[in-house]
Amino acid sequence: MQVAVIGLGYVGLVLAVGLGGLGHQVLGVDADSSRIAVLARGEIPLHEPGLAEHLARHRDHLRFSERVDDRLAEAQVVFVAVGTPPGVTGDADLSAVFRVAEAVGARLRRGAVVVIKSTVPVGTGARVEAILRRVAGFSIPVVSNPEFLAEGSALADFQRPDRIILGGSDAGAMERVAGLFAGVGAPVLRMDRESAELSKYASNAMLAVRISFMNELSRLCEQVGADVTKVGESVGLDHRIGPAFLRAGAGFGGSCFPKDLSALEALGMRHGVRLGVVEAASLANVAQRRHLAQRVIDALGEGVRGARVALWGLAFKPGTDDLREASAGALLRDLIAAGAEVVGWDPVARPGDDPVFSGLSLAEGPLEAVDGADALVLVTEWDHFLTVDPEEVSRRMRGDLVFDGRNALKPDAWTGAGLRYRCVGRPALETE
């Protein structure tokens, strides 16, 4: 099938070229022409893993361009992979969805379907298909068709999906957008596109909240002296609640749970309708954040000012490079404003300059980076940092703090070699 795809970030790009490994000829369009002229010598603008080895495998079945062009009218099948980040209010910001709206709606032949993969509220939908109208001068059906692809296996999850959510009213147009997930075999849910439209929302607040809960309860375990792990384990095995996202940390980011909480609960006020959980799930977040922070500077007390705190870990969570709403990022700030020097290492991120990591030196490596530290962060739980020797750790460092903000690493084997380790909700592994 001719298929399209207007938006080459992390979806839209996934969504190419896995339509392509299906055997689908896709053109790709971003406006970024740096990316694509990245994309035209065959490799990946960003950090996912097998997708360069996919996009190579599939190369013949992909095009790319910079712009909506006359090339558009050979597409069936139109994807909408735009970014829809959050506006002023926490509404998500459509302008990008409805541009797109308007350039294709020149250009689209009859019978051609429209979909929408960008994460949007409800009703986006019906005015996505009002501009497609007027544009085009004849009805062009639009089908919702939310994304539920994590970073870090994103290309897995495209193609072993828990399920294909579908929603219009045109049964002709969802049947063709389902034929082009023919090949991937999991069940396609089919409903009205309100519902399909809130069904992203609902499956990222579920997880943010799940998050937000063991964090707070983490809290709670270390003042009581219970251990969060064994709370967590013990509770996902109820079957009806299951082990998923019940790791308590330092807290969640991404492109995606934070702005889709914060488009929800505007969703829920412009329709009166006041989302607790959801806020709560939010601000929990943020809580968590700052308590960590905090406790890193406790430990380090009054000798905070001037000291060298080593992060690990700068990306949102592994097998990624994206920081947005890292909380790297936010510990960095607080560490900052409390007088501390920060410096970081992280695999495949780098923050550029991004505003958000100001202030922060970058190291060449784990160990470069606890050279002369006073305090060591594990922030990121990459691979990298769990076979690093703790022996060398502490040789390096000048301090001797070493705070594990995903319970990721081996408490013995840290305090075996001379090192304070602590820990999200485990006090009785700390050593004080």
Ligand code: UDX
Given for the second form:
Amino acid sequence: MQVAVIGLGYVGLVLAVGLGGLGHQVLGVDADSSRIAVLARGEIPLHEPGLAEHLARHRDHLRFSERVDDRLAEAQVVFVAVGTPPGVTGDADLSAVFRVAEAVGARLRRGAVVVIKSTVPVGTGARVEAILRRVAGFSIPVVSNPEFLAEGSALADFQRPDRIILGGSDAGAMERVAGLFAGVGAPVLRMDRESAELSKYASNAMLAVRISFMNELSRLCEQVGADVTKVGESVGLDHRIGPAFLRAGAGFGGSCFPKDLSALEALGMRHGVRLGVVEAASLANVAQRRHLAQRVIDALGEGVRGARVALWGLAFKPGTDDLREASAGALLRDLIAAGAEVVGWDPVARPGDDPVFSGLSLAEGPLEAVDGADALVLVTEWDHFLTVDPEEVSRRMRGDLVFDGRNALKPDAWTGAGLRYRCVGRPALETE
Ligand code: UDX
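Having seen the form predicted alone, could you give me the form predicted together with the ligand?
In what comes next, the whole complex appears, and the chain from above leads the way.
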């Protein structure tokens, strides 16, 4: 099928390359000309395992353009995958979605279908359909098809999703979109557009609530002498609950959870429904990051002013170079405010001139980061850190404090190297 994907961020790019891999002819459009130039060279402008190889293999199925032009008229299906960042009220900013609808409506032929991939509040599909009708002069059906891919496993998530959700009222349009994914062996759920739009927010909020709940429990574990990993394992083995997303740590980040929680909360407010659980999940996340920073500050005591703190990992999770809403940024801010000097290292994420990371010095490697450090905080559990020799770290550090913000290190090895090991919600493993 002839397909266009407008917006080549994480979601759009994986979708475009994934659809090319399924044998469709894909036109990928993004207003960022440098991004298009990178793609035109056959490279990928972000860190995502397997995506560059997949692009190389299916290159003849993909074309890229920096503008919506007349080639769009060939498209039978157009995906809208532009960003919906939070606006000042926390609500999703839909201006890019509506701009795309105007541009697309002016070029599409009768019979084309528009699919919304971007995460959008309930009712956006109807608004896009109205714009398309006004601009095109005829009806263009809009199908909601939310994306659930996670960074770091995005291509695998595209190829083997848990489910494909299609929301709309035009059965023919929904079948056309279902046909696009015929090569993907996943259950297809057909529903009204409003339910599909809400499903995405509901999934992300549910996952975030689980993490925040475990993070709050970790703080209780620290007080009562329990081990949050044991509690999580016990809870997760209940088949009604399941084990995923129960890891306590340094808080969640990324381009989706924080933004989608705010947007869902704002949607509720607009409709007179206060989503207290969602609100609490956001607040608990902020509190968890503060709590970790405060523990480091308290452990350093008076010496925090001028202390050198090393951060291991900057990306919001391993497997990505994405720094959006990363816990490392929040920790950095609190540590700098307390007077510490902070040096960090990440295998792929590079903060550049990102203001959230201003004040951070970058080290050449994980060992260089701990040179002369008074405290080390593991923020992102990259494999790179799991194989570092604690004895070598101990030799290089000035102090002896190690905070394992993801419960990822082997406590015995670190205490055995003479370091004071601290973790999240596991007080029995901590050493003085
Ligand atoms: C998420 C959703 O998983 C995905 O379906 C949606 O499409 C986009 O948002 P992503 O943001 O890529 O994906 O990352 P994810 O793997 O879900 O992790 C989000 C954050 O939660 C990370 O900061 C991670 O470190 C944290 N996390 C995850 C925990 O703190 N504990 C856990 O048990 C799991």
